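Shown next as structure tokens: one chain only, the form predicted on its own.
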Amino acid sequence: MNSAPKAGLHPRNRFNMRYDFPQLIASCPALAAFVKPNAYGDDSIDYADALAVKALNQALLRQAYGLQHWEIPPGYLCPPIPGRSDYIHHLADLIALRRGPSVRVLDIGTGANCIYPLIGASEYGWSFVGAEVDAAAWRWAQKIVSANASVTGLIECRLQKSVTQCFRGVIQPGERFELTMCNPPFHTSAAEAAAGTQRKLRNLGGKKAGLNFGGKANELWCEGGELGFIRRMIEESVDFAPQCGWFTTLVSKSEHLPRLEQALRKVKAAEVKIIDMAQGQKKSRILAWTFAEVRHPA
């Protein structure tokens, strides 16, 4: 990586500097086919090309964490690694940078890419349960975990059989998680998700609808969209308060926060935090809540 920092990323983010493409290509030679000078004469890729983004992800995971085997099936979400890494680092701040497998984390909707458990297990040695409602994505995530020996013993993938539940059917009696995390479906319908994809492509200069970051129904849209999904999660979290420390989720739309905070007051959360995140021009935030009384440093 060179010395030019990226705007907004967490200071511990390994991807906080601009990419050193020669080093990345050394880690993953297949990336070379997608790297070319951009309008400013710097090495880059076409971020509207899903194959290029996938090759970049493979190189980043190999170089940063030694994860040699990462692949996603056609049509599934191809996540931007730096932004996903930021969520993990902010969660580490939330629990005072605790490390090791005794820190258990539940990832709701882990996806075929299994990206949060891979990063969290590699960065902090945390143990993860990745829950997924899509059986094909669940099988693929298991395949990725089993192919990377450094994380195999730290990540378990579980199939969630209900599309309307987050914790019930996944958290087992007697289990305890320090953290839960979720990147919820943002859209209310397939049509809304398609419109969002087209906007993303226009912003990236892409012209073909097929060249995007992918995403299936449960990854991109659900009944009630982001607001409905998180409100259901908040309601369900009450029943699992004794088994979880901090519940967290990404919130893409800031206008949803007042209604979500109202929902958290209704269920009598002991503490609520809103953690701002940014990657370039993209703004997001983490909503975190707990039912336990939290002791703050003096």
The other form holds:
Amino acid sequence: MNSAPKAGLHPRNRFNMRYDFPQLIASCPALAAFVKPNAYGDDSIDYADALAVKALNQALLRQAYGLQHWEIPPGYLCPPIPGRSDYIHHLADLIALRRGPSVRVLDIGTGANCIYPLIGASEYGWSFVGAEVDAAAWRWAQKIVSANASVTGLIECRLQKSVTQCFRGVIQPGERFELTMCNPPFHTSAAEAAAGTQRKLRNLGGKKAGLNFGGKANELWCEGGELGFIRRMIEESVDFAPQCGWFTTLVSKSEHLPRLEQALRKVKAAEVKIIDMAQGQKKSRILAWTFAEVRHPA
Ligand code: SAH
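Just the form predicted on its own so far, so send over the form predicted in complex with S-adenosyl-L-homocysteine.
Below: every chain and molecule of the assembly, starting with the one above.
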């Protein structure tokens, strides 16, 4: 990796330096076809080209973690690895850097890409349950896990049968999780999701508008959008307080925070944290809450 760290990423994020493309191409020769000099003469790829980003991800996952087999079905969400890693490192901070499979993490909406369990199992040896409501994505995630021996024993994928539930139907009686995490669907309708994808492509340079890069519409929207999804999650979390340490979720729109904090006061969360994250210009945050004091009275 190269000189200057990328702005805003977590200090333990191993993708926080400029990419060393020759080395990445050595791990994934298919990447070579997509690497071209950018406006500054540095090696880069076209981040609006889903196939290029997929090849970059394959190279990064191979080089960093030895994960040889990572694919996504056409049209499904292709995640930026540095941003996804940041969430994992902030979670590690939340549990004082505990490592190993006794740290059990529940990923709500793991996607076909299964990206959080792959990174968390590889970085910290945590064990994961990845819950997913889209049956095709769930099957695909299982395929990725069984193809990569280093994580096979650490990740289990479970099908959630109801779009309006997060924990119910997934967490089993007597089961305990240290952490739950989620990158929620954030649009309020399929049309809004499609418009968002077009906007994102235009911002990335535009030429490939029309290409389905940002994910299948049903990955990206749900009833009530991000706010609705997280409010349902907060309400449901009360019933699972005895079984989970920290509940967490990404919140992409900061204007949603006041209403979410209000919802957390209503359910009497013992502690609430907002952890800011940034990747270049893009800002995001993790909302974390626990009922731990309620669970363990002195
Ligand atoms: N974690 C992946 C995918 C996020 S997209 C990533 O960060 O790239 C959101 C995912 O949540 C989609 O795969 C969608 O199908 C799934 N999803 C939506 N509602 C859900 C629910 N109630 N329970 C589980 N998964 C859900």
